[in-house]
Structures are given as C-alpha cells and as structure tokens.
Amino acid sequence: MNFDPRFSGRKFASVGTRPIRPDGVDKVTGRARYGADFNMAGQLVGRVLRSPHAHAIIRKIDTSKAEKLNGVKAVITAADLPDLTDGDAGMYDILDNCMARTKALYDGHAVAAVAAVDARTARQALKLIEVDYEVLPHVTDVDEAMKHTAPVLNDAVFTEGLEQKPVKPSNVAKRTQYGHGDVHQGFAQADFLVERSFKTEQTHQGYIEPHACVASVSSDGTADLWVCTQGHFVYRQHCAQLLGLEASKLRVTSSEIGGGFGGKTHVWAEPVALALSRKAGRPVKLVMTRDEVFRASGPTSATSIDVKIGARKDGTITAAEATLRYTSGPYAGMWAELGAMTAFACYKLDNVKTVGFEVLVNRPKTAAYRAPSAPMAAFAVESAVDELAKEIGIDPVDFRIRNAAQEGTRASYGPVYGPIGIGPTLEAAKHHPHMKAPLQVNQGRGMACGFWFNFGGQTCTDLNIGMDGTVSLAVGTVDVGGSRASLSLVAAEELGIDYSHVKAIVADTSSLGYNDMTDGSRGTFSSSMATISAARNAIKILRDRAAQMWDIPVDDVVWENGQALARGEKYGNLSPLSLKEIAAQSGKTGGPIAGHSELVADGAGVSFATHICDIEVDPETGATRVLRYTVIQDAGKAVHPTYVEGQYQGGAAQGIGWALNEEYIYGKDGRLQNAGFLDYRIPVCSDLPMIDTQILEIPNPNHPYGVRGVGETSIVPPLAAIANAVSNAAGVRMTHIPMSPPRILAAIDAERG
C-alpha cells in the first residue's frame, strides 16, 4: 500500500485526549529500569582514569601495577581501541574523545580504564596507573581561542569555508555563511540602527540520570549493550565501527531514560565498556559519577555573538547581520552553523547575513542541548530586536508582528516557508492577559520569539494484533517525553479501538529495522507517521480476513470505527465484524495479523514559539525572581496535550536556569570548578513560577494528522525573553548570560557611571 503523508483534516476520537502515561506507575514506584538498574551475572565494575590537565601530551602510560592488583580483570588504554575509522574524521574524533590517544584535550578526558570485581578495587587500580604528561598551554574562552597567539589544539585543523585555503592550522575549524540580499544597502536605508555584542556561557543539560551501561562481549564475536541513550541504533553503528564488530552481532537495548535533552545522543563510555568486556571476557557495568558527567560528557557551546539590525521609522527591518562564534570543545562540530541558520529565522528580511565560526577550545566535546545553538542566537537577536523597537518607539510585539515571517517568506537560511505559526503566536501573545497585567516597581516584562527546524528521518515500526484483539506496537524511537502514550493514541485512532488496548514498547536493535536518533523533535512526528502507515497496512489485512469470513470480495469491505463493514445493500444480512472478532479467527484465516512500516519521514514542519516573562530585580543585590511565565507555541496537532504542555514547560524551566544561574566555571588552570549540582545550580521548585501554556495548532501539511515536533522550540526564546525582562526591570541592557546577581549589579553600576 502506498502511504500518503499529506494532512487529511480528519476529526479525532483518541488523538487530542489526555490518558495517563503508560510508564507512570513503574517510574513512581521504582519498577522502571534505568541504565544503572540493569545487571548481568558475573559482571565487573568499570572505572575510567581521566586527565587532570586541560591540555597535555601523553608521553607514556604505565598500567603494570594496576594489572597486577588482585581483583583487576582488565586494563585498557587507547592501544586497546585501535583506529578502525578508515579516514572518517568524525568517527575518529568520537574515538579520540572516548579514549585519548596522543593528547589529553580537556580536564576530564579519558586516558585509561579498568574493570575489576568491585568498585573499591577499581578505584584503587586507577590510582596505580602512572601517566607521564607534558603539560601544554590551554585556552577555554571562545574569543581568546580565535586569536593568533592562542595555543593550537590540533595541528591538522585548517579552517574550512574560506575563499583561500589557509596555510597555518587554527582553532577555527569552519566558517559558514547564510543569507540573501545586500546588507550594506539595507543598512544604508535604515533610520535606526542597533549594534551589540553578546556572550553566553557553557551549560549542561542537567539530566538527573548519569550515563550508564552494561556491556557484554562473547568469545564468538556477539555482543550485548544495555544503555541509557536517545538512539540505540546509532549507538550500535558507532560502537560496532569503533570496535570492529559486525553491527548485526551487536544488540543494543535502550533502558528507561532519566533525562537526555540531546546529551545522550553521543557515545561516551559505551565503547570503553565494550572494550573492557572484550578484554576481560566478562560483562562490565560502567556508570559515570556526577563529576564525570559534568567534566567529560557534552555540554552546550559557549558563545560570543555580534548583531546589527537596521529599520525604517515605520518599523520595517531593512537589514540584519550577525557574526556567531561557538565553542565545540576540542573537536569540530556544526554548532555555529546551526546558530547562523536559526538566528533570523523568525523574520521576513530582504537583506540578511549570518556568519558562523566553529571554535576549538580545551573543554569537553560539545553535544546537543534541545534545539542546539538556537537559544544563544535568539538571545542575541531578540535582545537587539527589543532594543531597536524601543529606539523607534514601537511596541516590541507589534514590531515583531510587522516583520514576522509568513507562508511564502524566504527564510534567512534558504528555503521558502509553507504554513507556519510565528504570526499566530505573536497575535496570541499580544492579546494574552499576561501582556496586560500590571507591573510594580523593579519589575520588568520581556518577550521573545524562537524557531527550530524539526526533523523526520529513517523510521521503522511494527504493529501486531493479538488473538484477544489487543495491539502491541514496537517502535525504534526512544521515548524521551511520553511518545509511547502518543503513539498508542495514534494506533488506537487509526484502528478505531480504545487506547487501553494498545501497548507500545521500544524494541531493541535486533528486533526492528533501523531508526534514527530521537533528536530534532522527530520522535512523535516520525514514529506516528510510521504507526499510521503500519496500522493502515494492518487494516488492509483485517479487511481481507473479514472478506474471507464472509466469503465476499475484499473490495466490498470497508473499515470504520474499529470494525469491518460489508458495503452494499446485498450484504444487509452481514453484521459488522470487530477487530477482536477478526483477530480471534486469525489462526483459521491465514495466521497472525500485523502491520509493518519503514519510511523516511520527510516534511517535519518548522516550529515557532513566543514567550512572555515577568521578572523582579533587587537593585541592591542583583537578585532576580521570576514572577510569571507564558509559553505560546504551534504544535501542528497536539496528539497528547498534557505531554505537549509538559514539553513547553520543561523548555521554559531549563531556559530560566540557563538565563539566570547556570554556567561552567573554569579556573586559570583550565579545570572545571563546579562539576556538581551543589555549585552548578539548576532551578528548583522555589525558583520557578507556574508556567502557563497556550497550544496553537497550525497543521503541518506533510503529516496525516498535521503533527509538528514540539520538544525543542520551547527552549529557544527563554534566554532572550528573560534578558529583555531583566533589562526592563533593571534599566540597563543585559548582554551576558547567565544574568547572575554579580553581573546584574556590575551592569547597573556601569550604567550609573
């Protein structure tokens, strides 16, 4: 059956309702099995030795004393993970990050690992490993790293994207540029100009569950990996390639996930655990400590951004330009490129230019964090937009409405938009009660817009109908936000049965075809599309079985409301057959009934949001208090509205922490000084107001139900919305995130002169 992904505009019975989440009871009672909850018979404890230096040549590693320690079963270094990447630079960077080869490139870089009979022995063994380092100069600041006097991290890195190939290595791995029109001409037409520089500090996703896995490699070359991940199929591919295993012989099972937000899209400890198991001949369990999570797993980028925007007296933006510098850790990434693509995506611009620079620094390898790179770009752009509206004397919401992108607009990063929701979110914000609520002394209101691309990708799903009429749905997209409930609703909708009769599971890599990582807000979008396709394939079989039971042509059988109906007056004596009745006879009519689907889910549909925030600032201490927060976002179609609201609120909560408190703090020695939740302060309940939400539904034309991804866009506007609120409350423009009390006081003092 050819699958038609176009939006159909149908009415729904199950989709849009709010059933309880199927994994809720297990999670609140402790039955749910997370990464560290899994154990195998005879397993060993893995531990990793990490560099205490930000930048150092590894002259020699002596593991002999550790190997002789009673209870130690394996010790590995980079020699036990030979380079099998065949010239693939990206995979080599992953390999080098998992276990340093010639140089330690950041505080916390893995240099060796042990597997022992217990944790005490493993820790003791690490102390016996002797590493001879030659300490090198380091650089952790993005602007400092771009200077010609900065220590070069990798002599093999020459800046890509320049007109002329550079002759010297550099910490700038890549330059990218987007835009159209002539910005110089556009600025010449402007009556008002705002030009500002902004900085954001590096933050961590702050997931509660640390990275954890259990690896078991057998002598016959087969292997199992139980792991906390956002994408077990990708982990299989990466681990198999790095260890020289056949992908089909490595089975990866995803555990429940205690938070990921993009931070569990990369392998960190998993290849190390597999290498230890292969050498020891026994299963190895490896769980990162919180200190290791901060020092050695992927935070987001620190940035330095310059923005220039010009507009006429009537409020029309004539030109916009941004230069964005993003840290990527010691390895090349695409973080500045994403920032350059998203920076002005909310606006209709005739003249726009963005330039991004990927900058290597002695910090951990950067990873995604919910709409990676977009929040920092939005902070800079939306702050400048607010300031420009004030200069002109136009309400900031009206200014954005006047310049908002719409269907048919050529986006700043290239494509032409279809139906989009930026205009409706702004109109909703303008008329929202929050926007009209009174403010008191030292209080300010800010608002901002945000954008994310969304993604579809390779997806495979199995739908199996039991003889009792219940449905088992096997998906390959890891559930990071309630997608099992949403996909069960979709299956129930298509089949016309009750939600309670559908059970969704996340299958392991040996039980289902390949699925891309759960990132890019693709989980519900792509797997719901595959679920609809699989259900429709199952319905075709159900119709065929009903035709057999009635002994009539299958073309005379239709499927409506969970039952087969014989179409035509001549079949008036045939009573409808329910799914349960057909399933009960499946053994006599051809065997099990199932639907399968494999597809590439294209047309994910871009996503927009507008946030409103009220902040109170104490001018004597610089302390801030979030008084009220509202999220307005286009979901396309909210399959499970409660989960959609939860995504909106979660993004806002993380954005509040990022904007006001969270940052990596490095000392002059290049070492991370706050690697723990005591000193790296994520928001707690007392830091947050009740976060109001408003779901808009502008259907995505490329999905049968109109679904758009929602998980990432909600973290894009908060930095700017909060910065605008703080700036209005304090009476001074804030340009450095996080806006901690010392930074706010310094800005106020500087303004006073």
Given for the second form:
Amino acid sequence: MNFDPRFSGRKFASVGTRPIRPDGVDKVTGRARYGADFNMAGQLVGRVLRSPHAHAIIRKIDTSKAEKLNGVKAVITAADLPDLTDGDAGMYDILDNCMARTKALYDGHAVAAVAAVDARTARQALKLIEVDYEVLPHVTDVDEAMKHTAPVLNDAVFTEGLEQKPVKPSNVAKRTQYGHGDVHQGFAQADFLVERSFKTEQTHQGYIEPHACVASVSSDGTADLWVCTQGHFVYRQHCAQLLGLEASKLRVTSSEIGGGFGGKTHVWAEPVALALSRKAGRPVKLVMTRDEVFRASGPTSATSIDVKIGARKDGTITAAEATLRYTSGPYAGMWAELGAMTAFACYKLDNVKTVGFEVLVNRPKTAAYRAPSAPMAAFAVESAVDELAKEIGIDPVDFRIRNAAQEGTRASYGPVYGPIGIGPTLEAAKHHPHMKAPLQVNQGRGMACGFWFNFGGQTCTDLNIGMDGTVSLAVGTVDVGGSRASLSLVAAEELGIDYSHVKAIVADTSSLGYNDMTDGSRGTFSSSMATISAARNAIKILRDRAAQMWDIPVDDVVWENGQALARGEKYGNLSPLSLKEIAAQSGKTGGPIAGHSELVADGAGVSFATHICDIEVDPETGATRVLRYTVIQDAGKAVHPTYVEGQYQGGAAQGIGWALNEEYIYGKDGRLQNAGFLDYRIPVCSDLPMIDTQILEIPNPNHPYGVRGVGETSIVPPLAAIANAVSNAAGVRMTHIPMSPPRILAAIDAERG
Amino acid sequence: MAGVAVSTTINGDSVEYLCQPDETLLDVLRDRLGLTGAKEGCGTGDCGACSIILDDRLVCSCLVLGAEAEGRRVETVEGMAHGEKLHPLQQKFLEHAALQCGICTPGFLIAAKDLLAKNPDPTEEEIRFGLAGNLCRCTGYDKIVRAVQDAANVMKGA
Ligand code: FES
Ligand code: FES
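With the form predicted on its own already on screen, would you show the form predicted together with its partner chain?
Complete assembly follows, chain above in first position.
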C-alpha cells in the first residue's frame, strides 16, 4: 500500500499539545553538545588566514616560515584543495569561496589555513604567512556595481536571461522575470498610481553559535566530520566532492545547532578543516570567531527595488510592477529571483510583472536568511500598498482584503493557489483588539503581509520499536528549534501511544538515508510526513504480529488507540493487544519491529502572515521604540503550538532588528567596519515588548495532519509593518532600511524642508 | 610561556589547574576542565553566552583571565541543578519553551539567577534590562521573560 499524504481531518490526541521537548534537560544543564563542544584525542587547532582586501589578485603565497614554526602540523592554500568540480560551476564557486584560488573577492575571503598544536601557535603561524596581493578597485554597493564603469569581479560572467548574450562581461549575473497580463494596459486603467524606490542594507542571520567543526581524515580514505549544520547530508555531499572522498566513507554528525536561520546551509570552513586534517594526519578542530562569522559566512543581500502599483477608485489594483536588484556576493545566486517570485504573492492581480537582477559585489557570498529575499521585496511592495491605500482613501487593511489572493488565484510567480491563509490573517488583523488600541502623539501603527513558499524535499525516517514498547525515532532533518518534540508527538499520535514513550534523535549520515537540509521551513512538515509513513509501516507489522499471536488472518486485525483489535463477532473473547505486549513477543513472532520511510515530501503548503505593530518615534533624535507587536500566521496545523509561537516571535524579532538597526557598514576601502555584536547590534531583551501571536489553522490538503511549514514567513512582514508604522508616526515615508535614528532624522528634516 | 597554577572553587568543588597567563577563564572552563556549558558567542563581552558568576558577581568569562579565578568562587550552569532536581529557572525555561536552539540558555540561566538573587520580585522592565547583556537570536525574548517571571514566583513561594 502506498503512503497517502492527503489531509484526513482526524481528531488529535497528542498533536496540538505542549509537552517538554526531549532534548530540553540537556540544554538547560549545559550538557548538550554544540559544534564547539566536541573534541577528539590528538586534535589540532585550525585557523584561517583571510584577505584584508575587498578585491585583489593573489600573486604569491609563501608559507615556508609558518611551516617551520614549532607546533605547526599543516599549512594549506588553494593548492591543497585542487579543483575536482568537473565543470560544475556552482561547486566551483563553493570551492573558491572556501579558499580563494586566484583572487580575493571580499574582505575576509580565506586565502590560507594552518593546523597547530594550540591556538596560540596557530595564530602565530598565520602571521608568518606572506601573501603578495595586487589590490584591485572594488565595489560593494548594488546600484554602483550595475554601472558600466564598475570594476568587474569576474570576466567570465555575462548576464544570463537576456535575449542576446551581452558582448561584455558585467556584475549582473542574471536577469529573471515573472508575471502575467499586461501591466501597461493595467496602469492605463488606474485612477491612482504609486511609484517609489527603496533600499535595504545587508544583514546577518546573527546566530549566536559561530560555525564550528571537528574533522578527522584517515589515510585509508575514511573520514569523520562533527559539525553544526542545518543539513549534514548536504555537507557530506559537498565535502566529499570537494575533497575527492567517497560520500559513504565520510560520516557527518550534526551537533546541536546554536541557530542557523539559513546561514548554516553552506560549507565554509568544513572542507578546509578536512583538508588540514588530511595533510596533518590528525583531527582538526576549526571554530570561527565572531569577526570571521560576520566577514566570511553568508549574510543576506543588500537590495535596491523600484515598485509601481496602480488602482481604481474602488480600491481594485489594476497593475503591479517591480524591479529588484539583489547583491549575491562575488558569486551568482538566485536571490533577486526569489524576491521577484515573492514580491506580489499576497495579491490577486490581473497584470503583474517583476524583474530581478543578481548583482555581484565585493561582499561575502550571500546565503539564505529565513524566507530568503522575501522580506526586502515585501518591504517595498507593502510600503507602496500602504501609500496607495492612503491616496485612495481606503483603510489599508480593507484595501489588502479587497485585493488578497484566494483559493484559485493564479500566483504572480505562476502556480494556482489551493486553500490559503492570506484572507483569514487579514480578517483576523482587522478584528484584532490591537487595531483599535489608542495611540499617543509621535506614535504610529503599521501593518503588512508576508508570504513564503515552504519546501518539502527528500526525507528519510526510521522508527524502531523496542521490546519494552518504547519507540526510537531517527530523523535526518536537523532540529533547529524543537522539531524533535514535534516529531515525537506525530509518532505518538500515529501509533496511538503516549508522547513520553517516543524518543526522537537526529541520525548521522551513515545511519540513515539521504535527507535534504532543514531549510524552507521543511523540518517538521517533511519529517512529520515521513514519520507518519514510517509509523504506518510499523503498524502493518504490528497488526501482522498480533494476527500471528492470535492465529487469525491479518485482515481481521485493526489498529486503534495504540492497540491491535480483532475485528468481528467471532473474536469476541480476544482482548486487545497493546503495542507493548506485541513488542515483548517480537523475538518469537519474526524479530524486531520497525517502520521505515523514504519519500519526497511534495505539497508543502504556502504560508501567509499579517503583522501589526506600534512604534514611537522621537522627532528630536530619530530614536524609535517598539510599543506593541502582533503576529498572525497560518500554521496549517500547529503540531506543538508553543514552538510555533516561538517561530513567530523569533522571526518577528529578527525582522525588527533588520528594520530598525542592523546593517553591514563598509568603509571606502571595502572593509567591513562593524564585524562584531557591539557595532552590529541585534535586538536585546530591553529593546522589545512581548510579541503576541495568533495561530490560524487552515489545513494543508497535502499533509495527513494539515501541517504547513512555519519557520520562515514570520520574518517577511516586519520590515514593511515597521516602516509603515514609522512613516505614520513621523509623517514621512521611509524608503531605506534600516530606519536607524540618523536616517529617520534626515527624512524628517527633508520633509520639513 | 610558563603556566600559572590556580586554586579555585567551581560549583562548590575545589579545583586546581595550570593555565597560560593570557588564557581566558572561558577557555579554561571549556578546554581544560571540560565544562562546556558556558559558550563562546563572541569572545568580546557582547553576547553573554559565556556568563558565569564569580564571587556573587555576574561576569562574561570571556573577559576574565583563568589566572584571575585564584582563590575565588566560580558558578556555572553545570552547578545549577541539584542531582536530578532542576533549579526552578531551568524547570521554567523548559515549561515555557524559553529556548529554541538553546545556545544562549546557559548564559540566560546564570544571568537570571544573578538577577533574582539581587531582585527576587522584578518587574517585566527590570527583567528586560537585567537580561539585556545576553543575546538570544531565536526566541524574541518573550518566552524567556515569562519563564523568569514564573520562576521568580515559584522561588518566592519556596
Ligand atoms: S562569549 Fe563572552 S560575551 Fe560573548
Ligand atoms: S535560543 Fe537560540 S539563541 Fe537563544
């Protein structure tokens, strides 16, 4: 029997409750082991030498002095990571980013690395490496990088996606376009038009745990890697390919992960640590410093976006258009494309067009950051939507409700929506008490909507039933925020047993089949699907064993509430067999009982949210204060509501930091000036109010329990919601994120003239 | 460089170790003593993940030298529970899901313990400012504040 993933509308016993997570006690007692908490006997300390230049040819690297230093066991450069990528451009970029080959492309780009007996020796050794650079002109700003006069980062890059291949290389790696209808015609029908340009600065995911790994390569070609990652199977593939190892001989164990938010989906230091270990013949531990995390991991894009929206007097949008330019660091990405896909996804539009440009700049390679690329696009679009509502004279919530996408709407990025939550979140916002709360002078209220696709992907789960009737669940999606609790609830639900009898773990790459990353809000969505499937497979075996024990046909055995029942009058005197009783006899009835599942989790339901916030602006200083914040989001089905709330709150807080404060600041020399938590200030406890949440449950038809991903959408609306609130409080439209005090003051001054 | 011999008390136990004069107490705890509960999020005193209590004072152990612990009392997250029994703060952090990834949790627990020792009945604002030296990127702090409020109530009643 094939697995049927369709939503069944069942009643739940475990799902929807709020038990304590299985990994909780270890995390409050300091016992849980994160990336840097693991050590191997004989391990060396690895350190990386990084370019101080934003753009420079590497003429020569002399490592001889470093090699001679007592205690140094290996020094590597790009020569020790030969190009095995075989024409795979994406992998080549990853390789080049791990260790610069001919050019340093950003401040912080790795150029060499050492392994030594201790940290002090390793640091000394770095100072002894001599790099001869030829410094080149650089560019870090997205609009500057697109100009003809800009220094070109890569002579082999000719803009893709144009009708004709351009004659000259440029920093525009790709152009993409989405939409339908005819925007010219649509704008011609409009009574009101808003046209604006916006900018957002680059931010970092800001996970508190720096990247860390321990690598151990043996001379027989086997290797172990302990690492904090969102996807150990993907790390295995990438590292194996870059190092020339066989994937099955590289075992990757994911440690507890101290935050990722998309930033731990790419290898940076791991291939370097493996190469050092291979050369030194000893295990190597490599932990990034915070400065390195900022300079040389993967922040989000800086953007420049133009939006034009037209509407009739009655409040119907007639056309919408956006041009989105996103930095991707020195290598091509798909960031502007994601922006172009998500920009107008909340709305039902007859005429819509979005164009995205991927722009290369001398900044670190862009990585995903929670609903990557969507927050910036939403900032621009939702700001313009607010402004348009004002011009027409309609309440901004009503204006959005009027134009919201519905089931059957063709999304601006192509597909036709099934049941979706944008309308319900807007209705909930309209009736939320927050909307009616009074405001004082210098205070403003803003709201905005957000969308994220959610992903599914390849997933594999093992469910093993012990002879004592307890269940161990091995999953391959890294637990980034409580998914072991959610998945244990799902296993308990499906089997009909108590949550306390299920223990979920994240298995290493040698113990379980391939799993995609925990990204795209897929962890609980896809692994719960695989867990349900594995549990159903186990139930088949449990029924079979019960049938054996009773000596009746298996078709007469049903599974209900954690026990086998013999169906039919003739079995009246057979009392039910519990899972525990069947498991205890498993040795005599055919051996261990387990359920496995390997599937591609399709049909991740799209997710929508609406946020409301109140901001106070001090007109003398430009300082802001977040007074109140409300998140309303569709979860499909909240498996563990407390952790769903946590995702809503965490995304909102990150969005608040992005909107008001966080940004990468580059000097004229192309060097990052604020590579630390003191100068790159993320929100602290005293910056924020309580963050209220409202979970809506519009079941995803493509999941047995109706689950949708919940992890990412919460960061999409805040930039816009806060910009709308600040604009309302200050009486001037804010178009540049972050809205730091100097920017707000400048905007107020400009308005006053 | 010659090592420095240090005698100190950690979580009530007498401990002796040798460390380098420039080695931080955080590195000593983690790398020499195997107490990896305190985390290094920044190494510059900006994140609070390495928080410990040194002679009744909350400090960032990344800013203290290992040698400075001589003759003093060090409290880390590993010393908060008594055997199987969790400290009320630990229990409330679990009940309120005040942790997602948990990397900031040891620092928050120690900082909250210090806060409640000095102010057993803090207002929300006092909690927020009292914990402002600790960064959490996952939770938005809402559930952390509630867990501390709840723990304060339990501890008052105890
Ligand atoms: S590691 Fe000490 S404050 Fe961040
Ligand atoms: S729970 Fe992840 S940083 Fe606080």
